[in-house]
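Shown next as structure tokens: one chain only, the form predicted alone.
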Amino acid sequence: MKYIFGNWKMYLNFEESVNLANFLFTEKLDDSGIELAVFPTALVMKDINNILKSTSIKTGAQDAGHPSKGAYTGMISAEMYKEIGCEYALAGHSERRHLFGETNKDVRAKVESYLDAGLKPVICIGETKKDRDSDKTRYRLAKQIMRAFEGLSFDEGQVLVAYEPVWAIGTGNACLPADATDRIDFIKSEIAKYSQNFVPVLYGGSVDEDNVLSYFSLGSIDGALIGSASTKISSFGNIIKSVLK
């Protein structure tokens, strides 16, 4: 199984999100042999789920609060996303970590709440440019994995990881496929210290229609988490079609 996940971030308004979902609906990808999921904003999530409910395309939350209910102004819980049809939720995306100050402890709390709600967490990990320049990439990845997985109880197929080097996200400076493979092999070996379950690991960071096949052609990489290139009908459509060939 290969995964194509499109993180729409805050790029699209309501109408643009619906138009893109309608495009995916008309593509008839039910028997594609890949797991395709999109991560729209909370504003349009229910409408996207209604559009895609008769297809095999899944949806996921870009982020969810870990309390299940209560006086938490501005939060949307994992249970609420599950109730309207979501399958996945991102945890620890670098923009959440570095722009909003989320810690490894916060990420772990979210992962547990997602599993409790019946959502599949996509745990995002990655090193900064400072980490890379200081030769601390493996240290940073190992620490993030330990905090997310140590003592975590889950069944096979319930958890995924996305390796997204922070220095590559939105910069157009994608990680070389060979380097991404090296990091993902390391990530899988670290996860194996905490669980015997197979955990798919996706690559994300400036993935586009020109380079996506260079990642999918490598056996260690189980898919791609795509940002801005997933928000345009032309580029996202080309990415999907190229992987399906």
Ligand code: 13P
The other form holds:
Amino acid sequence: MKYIFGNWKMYLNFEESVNLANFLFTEKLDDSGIELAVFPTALVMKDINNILKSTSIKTGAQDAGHPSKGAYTGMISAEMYKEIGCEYALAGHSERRHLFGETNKDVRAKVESYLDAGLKPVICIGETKKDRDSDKTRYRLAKQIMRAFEGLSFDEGQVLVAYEPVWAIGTGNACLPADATDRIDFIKSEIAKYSQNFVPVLYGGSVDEDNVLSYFSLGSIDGALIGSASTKISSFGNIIKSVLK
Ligand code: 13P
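Next up, can you give the form predicted in complex with ligand 13P of this protein, since the form predicted alone came first?
Next comes the full complex, this chain leading.
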């Protein structure tokens, strides 16, 4: 099974999000061999779920708070996303870690709350440019994996990981497919220290319609988590169609 996940971040307003979901619906861009999911803004989630409900295309939250209920102004819980039909939720996206100060401890709490709510966490990990330049990539990845997985109880198929080098996100400077494969092999060997379950690992960071197939042709990479190229009808459509071919 290969995965194409589109993280729409805060790029699209209500109308643009609905238009893109309608495009996915009318083009019938779903296929049993590919797991396709989109991560719209919370505001439009219910509408997107309605548009896509007769397809195999899933939705996910870009983030969810880890308390399930209570006096948490501004937060939306994993249970709330589950209630309106989401399948996945991102945990620890680099923008959450770096712009909003999320720590490995916060990420772990989110992962547990997503699992409790019945959502599948997509745990985002990746090294910064500083890590890379100081030869700390493996150290950083191993630490993020340890904090997320040590002692975590989950069934096979419930947890995914996205390898997103911070320096490759939104820069047009994608990680070379061979390097991404090397990191993803390392990530899988680290996860195996904590779980015997197969955990799919996606690559994310400047994936577009020109380079997507170079990632999908490599065995270790189980899919792509795509940001800006997933927010335009033409590029997202071309990406999905080229992988489905
Ligand atoms: P870009 O594809 O825009 O680089 O973003 C990647 C990403 O952060 C997906 O979560």
